[in-house]
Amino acid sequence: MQCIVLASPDDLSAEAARLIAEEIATHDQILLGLAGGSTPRMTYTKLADDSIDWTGVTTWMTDERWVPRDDPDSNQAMVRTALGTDGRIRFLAPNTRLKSPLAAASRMTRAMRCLMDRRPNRRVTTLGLGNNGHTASLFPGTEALTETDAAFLANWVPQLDAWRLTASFALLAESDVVFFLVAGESKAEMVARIAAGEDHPASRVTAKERVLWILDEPAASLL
């Protein structure tokens, strides 16, 4: 498990923003996957403050809740606010106004395949970690864990009694680099279990070059 440890969530988000900005500055075309959650939100806010040239960047949501795009629980609503995607940044997210989660996942799969076919010279993805080991909306015990074909999935999550839309493991594995952004003492036990080699959804994520865990000190306290 490759990781770096920062003192605080603010330091973590600053380092994550720096790494992402560095990727953008050194590659002409980037496909940048964005996670939901409070720690990624802090990172996006810092990215929005930087003088970054977003011309060659296309961003996309790694997962979404089945709620209207302006709902407070919507990941894309958070990104639009934190990062500011209003015409300045190309942004792709599941269309939750379609008739069903399955329809939204199917359309997102087609859109992602189209983007991948354009062969961006860099694919960078940010992810978070749930206390139960989930990442994106790949929850333990759900059908999405065994899907091998589709890029994007409609995943019924019984423990939430809700539909989620999520990137598949296969799509995440197309990333050159994956950054896990994990903060807080509540995540420490799961981080330690993954570091010890236990099988959890987050531990199954792979990338072509590296998977880097960016942790604050509380999240790393049991390593």
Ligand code: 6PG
Given for the second form:
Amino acid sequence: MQCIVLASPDDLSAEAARLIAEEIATHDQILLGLAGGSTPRMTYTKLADDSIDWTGVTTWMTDERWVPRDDPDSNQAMVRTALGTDGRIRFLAPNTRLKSPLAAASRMTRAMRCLMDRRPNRRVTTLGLGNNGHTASLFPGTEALTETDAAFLANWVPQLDAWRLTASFALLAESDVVFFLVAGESKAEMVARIAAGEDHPASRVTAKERVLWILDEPAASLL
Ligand code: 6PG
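Swap state to the form predicted together with the named molecule from the form predicted alone:
First the chain shown before, then all remaining chains and molecules of the complex.
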């Protein structure tokens, strides 16, 4: 497990923003997958404040809750607010106004396949980690873990009694680089278990070049 450890969530966000900005600055065309949840918010805010040229960047939501796009739980609402995508940055997210999660997932699959077919595209993806080892909305024991073809999936999560929309392992594996952004003591045990080689959804994520875990000290405290 390749990881870097930063002193605080703010330092983690600054380093993640620096690494992402470096990728954008060194590639003409880039597909940037954005993690949901709360950890990446500060990274997106720092990216928004940077003088980045977003012309060649297309961002996409790696997972979404099945809620209205303006719902407080919506990942795309968090991205729109923190990164300020509207009108400035191309941002592709599941359409949760469609008639069903399945319809939204198949539309997102088609859109991602179309994006992925364009060359050259540098593909950088950010992800988070749940205490139970989930990443994106690939939760332990759910059907999405066994899907091998589709790019984007509707995933019923019994633990949440809710539908989620998520990138599949197959789509994530098309990334050149994956950055896991993980902060807080509550994640330390799962980080250590993944580092020890245990099988969890997050540990199944692969990338063509590297998977880098960007941790703060509390999250790395059991390594
Ligand atoms: C989501 C996320 C999920 C998240 C982890 C960590 O929709 O919740 O995509 O995979 O990254 O649950 O969430 P925090 O960053 O809030 O701890």
